[in-house]
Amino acid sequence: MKAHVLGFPRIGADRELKKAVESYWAGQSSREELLQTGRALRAQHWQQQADAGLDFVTVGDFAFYDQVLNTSALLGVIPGRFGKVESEVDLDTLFRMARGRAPCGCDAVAEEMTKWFDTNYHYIVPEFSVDQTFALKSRQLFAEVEEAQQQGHTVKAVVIGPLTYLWLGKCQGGDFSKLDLLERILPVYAQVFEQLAALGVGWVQVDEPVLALDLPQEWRAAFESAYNRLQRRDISILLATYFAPLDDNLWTAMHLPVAGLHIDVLRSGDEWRRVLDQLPEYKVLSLGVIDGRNIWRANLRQKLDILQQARARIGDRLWVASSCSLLHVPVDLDREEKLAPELRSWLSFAVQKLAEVAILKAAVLAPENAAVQAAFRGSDLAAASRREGRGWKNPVVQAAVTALSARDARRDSAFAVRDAAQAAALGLPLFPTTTIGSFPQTAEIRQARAAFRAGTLDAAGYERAMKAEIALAVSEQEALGIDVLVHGEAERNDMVEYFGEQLSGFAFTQYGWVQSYGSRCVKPPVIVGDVSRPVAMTVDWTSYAQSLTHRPMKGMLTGPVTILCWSFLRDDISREAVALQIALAIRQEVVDLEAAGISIIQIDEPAFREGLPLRKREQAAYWEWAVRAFRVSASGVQDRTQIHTHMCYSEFNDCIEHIAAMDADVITIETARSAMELLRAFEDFAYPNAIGPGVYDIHSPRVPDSAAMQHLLEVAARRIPAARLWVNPDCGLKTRAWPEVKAALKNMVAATVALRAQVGAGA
């Protein structure tokens, strides 16, 4: 019996790898430092995994940007405008693919970016050609089971699995199948195999989490040839599948030759025991039943029990683990000093999941041991005060739910007649400018925040700075002649973060930090108890943005959906029930930025299509509740008040009409990294609103030039009616410093008055 984890957070407590990889970006630090810090970071995390009491350490869940550009590099797929690569990739060829840019190498487009699954970590999609080879380009890995083996640590090196990779890619420039390329695909992973064997490594978990999705029948047929033609007598694999149940693909997964099958016994109900039923006498099965996407300390008595049923059925072939990689969760809990005592106790961290998952192997061995009596003695006094939840249910909050009627989630006049009230009230041009909300968090931004924080910066000082700030803002843009503004969010430290530290029901820790894309880190809030909104949150910042101006200024918020799903959840009741707790909170925040004269307010839902369920069946419940969440946050204002929305990183095309029924009067959307692809959803479905269009890419320090936004404009004007169509950046510009900012809307700018001086050339 082995009790293992997925994965684990790599960025370090501190955010150490967070620091490390901007400093190398800006040229403050060298290369080999960067790397230094990479090997550090491992040789603690293995570390930790050893303490705890687990059997294997996990190799090959560190990246210095995202796993998955990791296996793009390991099989050689390297798009040609990032250079030719004649042997091993280098760390800059990576971060050049990741963002465009990197100390060494030419600029050039960085590959897609979308979400992992239904989580909010971002991979860098693979990109495929026609003529796509494989042939291993990276060492890494197996230079990582060799530093982990030089520690003392017995190893399970982690790969994604071909299917997956395959999966996750995308086709260019070719009509072709990515399932084509499995043949080609399949001898690189075999030669993987045979250098982690070489190694003395004895399990290799491959990871294939697709078997989670409703697959077309020759995907799921493939895995029984790909994996006939993969399996070793000198390597053990472990198959790992998560995010969702295997459901109809459970006999492929089940009959596999692989010598073991991990599942998630946290997002598959009781699957887990039909998985019994029907697992070979040869395969070992790891059971995921500690979370590794939430926070809350596990009921140890209640894993137990199926850990018990489980190995009464197939004895030492049961391994215990975490439900997913822990890359979702903050590293550890033992930092959040200033958490209550009580609340404190409810929660639990990687570093804490580590003890979890080995206590309960423990307990399944020895219950009557002093360690693990000790251990279900504390979870079951967690969950028994959580259970009682003092102070964090309200039953206003829970009426007013309940209340709610089809007219909260419906604005007075279709789209049409809004649009014309909308038209006459603001008077903009055709192709109006905008940008998605936030403009970059300076360090002196960042300063004054930590000084208020700490109590050197009184609450009068802070709102002086903070108001220059805005005032900067409202100059530059208008400046640069853009159409309608907004305030930079200066005082803001999250797009959820913020409006959860001002809303009841939710909690916060000091150093829960979990990478969402690259370096790119966030705090999500904790969601404990019913959600309502005490004060106003908005409405003076914007207020004051607006007197600056004679412009329309947007008032911008986070939506519900968006606020649940960038959270840490309560478990304890529906999602359903928390968002439309959180929407009531914003339509009141909505109605009060109208009366304080805001003509334009952005409900922001990048995390929209996040919240789907991974299976077909449960996608229709989602959607019903969700589009409705959005509808009650933005329908209690009148016609001619405008509503924005904003979306980025998704796929649209399995839920365009979804999106059309959100009923928003206008729709920001990441393109630019596609180079508008993601409009043939909207052109196909006859989107009947206003599009935005992201029309560079913010997430990289490229500068575009104005030809090539013009050049992106033009491909969208084919494809959205003129009269619908706004010009934005891809998403918010938080993470940029000024003077790109100030070049790249230069450019924009200057993009659409050439699009208007075409458009009007040709009337």
Contents of the next structure:
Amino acid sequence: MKAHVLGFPRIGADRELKKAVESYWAGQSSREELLQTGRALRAQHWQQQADAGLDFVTVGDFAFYDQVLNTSALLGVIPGRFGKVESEVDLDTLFRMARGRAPCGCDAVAEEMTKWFDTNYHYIVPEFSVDQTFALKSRQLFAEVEEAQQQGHTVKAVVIGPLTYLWLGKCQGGDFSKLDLLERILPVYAQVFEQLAALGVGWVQVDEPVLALDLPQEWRAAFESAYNRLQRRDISILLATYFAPLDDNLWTAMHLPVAGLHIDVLRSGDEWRRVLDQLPEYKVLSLGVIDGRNIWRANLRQKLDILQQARARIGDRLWVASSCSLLHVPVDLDREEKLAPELRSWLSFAVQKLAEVAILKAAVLAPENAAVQAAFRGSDLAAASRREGRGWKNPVVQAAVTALSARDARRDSAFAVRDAAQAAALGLPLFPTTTIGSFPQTAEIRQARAAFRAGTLDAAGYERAMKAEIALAVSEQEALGIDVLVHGEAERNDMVEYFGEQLSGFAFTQYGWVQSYGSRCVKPPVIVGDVSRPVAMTVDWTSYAQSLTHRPMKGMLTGPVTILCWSFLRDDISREAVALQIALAIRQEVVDLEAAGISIIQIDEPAFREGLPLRKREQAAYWEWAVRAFRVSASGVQDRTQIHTHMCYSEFNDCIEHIAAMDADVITIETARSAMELLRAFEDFAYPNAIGPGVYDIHSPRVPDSAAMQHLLEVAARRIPAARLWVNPDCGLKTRAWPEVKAALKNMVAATVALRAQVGAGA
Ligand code: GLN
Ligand code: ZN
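Target state, the form predicted together with glutamine (GLN); input state, the form predicted on its own:
After this comes the whole thing, all chains and molecules, with the earlier chain placed first.
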């Protein structure tokens, strides 16, 4: 019997990796310093796994940017624009693939980025050409294995499996099936396994989370042929699945000729029972019972019950594990000294989860052991106090959600009527220009916020500083000739945390960082109890901004589904109930903004697609409540008040009708990075309301030129009626610096002016 985790967060308890990577990009530290930080973090994380009492340390979960990108390097999937790679992919090439730029090498268009399954982690999408070849082009994995071995650890290596890797990629230039590439990719996997075996690695965890998706029959069949070919005697494969039940892939997953199977017990109901019934006799079963997606302390007694049932059936072939990689939870709860002790006793972060996995194994083997008994007593106490939930429950909110009617989720009139009322009220030009909300979060802004938090800047001084930033953003936008302005979000640290801090029902950590993409980390709030809005949250700042200009100022809010998706969620009531509680709070804010004279209000829902369950049979129910929650938040206003929403960085083509059902008057949406691919969705589906497809990729430090943006707009104008087309970047500008923002927006306005002239000339 073994205990292990599927992966560990790589950022470091203090976000050391983020700091090292960014300093390297900025030319402030050397490559050797960056590599050294990587080595130190890996050594520490392996030691923590060993100290906790796990049977392996997991090697291969580290990345300077992204593990899918690392896999592209391993397999030699490097598009030609990044230069020819002879034997080993250089670190700067990886950074150029991820973000278009690195200390060494020419700028190039970055690869696409998208969300990893239903998480808020973003990976770099592999690009395959018709004549794609594969070859081992990175030794990083093997070097890390040796590193861990030298430190005295027993290694389990982890790689992304061939079918998941192909599934995640996209085909460039030509219509071909990615499965055609399988024949070519398998020999490289064989080489990887061979080299791992040669290093003495006994187990390799091969992640195939696509087995938790509704797979086309030919993909399911491909699993059999692929794993038949990958069979070997010198290394054991643990096939890892997670995030959803296996359902109709269960038989396939179970019968592949590999030595072990891992399943996510948190996300697959009681499928583990069926797995136990059918598990082939030669096979190990790793049960992921410790939640890798949430921060609640495990109820050890419930977990042990499952494990004991499994153990009775399969004996030592049972392994105990985290449900998925711990990448999705913060690093260490021990640092959270400011959390109330009771609340803290309800939580568990990655380091604590290592201990939970280990103690469960110990409990299976020796339930009477004193350490086991003590751990169980702690877990029981936490479970009991959480059930009681002192101070976190609010019957008034629960009743308000129950009382919601269909009318609460509907605007007064249909879009056409609202559109006319808004046109009359706002008087905007053709192709109105706007931005998504945030302007650069400069060092001064961050300093002022930090000083305010630390108490060295008083409230009045902080307000003055933020108002100065707002005034600056307004005057810059006026100078650029933008039509619909934003206040710039200087006062917001993060679009979810900012609201969570002002709502009841949320708790905050100090160091609860989780990697979102590359060097970017987020610190999700914890929804602990019922959510409500004690006082208005944004009205003062927005009114101040509006007082500085005659142009419309957009009120800027985060939507209920995004607040939900980007928080750690309570697990004692449904997601739908939580979403509706938040929706009611946002609705009150929307109504207050309207009353304060704000005529355009944007309710951001970048995570709208992300909350979608992976399995089709569960999706209809999600769309229904998610769309309803958005509409509840947006429907308290009059026809002439224009509601915007914004979405980014996910696959929208497959859910455009649900986005339409949200019935926002305007949606601004990311498309620039995938060259307007999104607009293909409009060939089959006539999006009924107004839309601003992003024409400027804000994640790239390159300033897009006006001609390129005009071209994108012309493409868009062929699909979207002129009267309903908006012009905007594809996301907020907080991560950029003012000089590039000004240059890019100047080009964006110029492209719009050119397009207006063209349309005018044509008319
Ligand atoms: N309004 C937010 C901003 O501009 C939206 C961010 C997002 O979509 N992630 O920063
Ligand atoms: Zn965005």
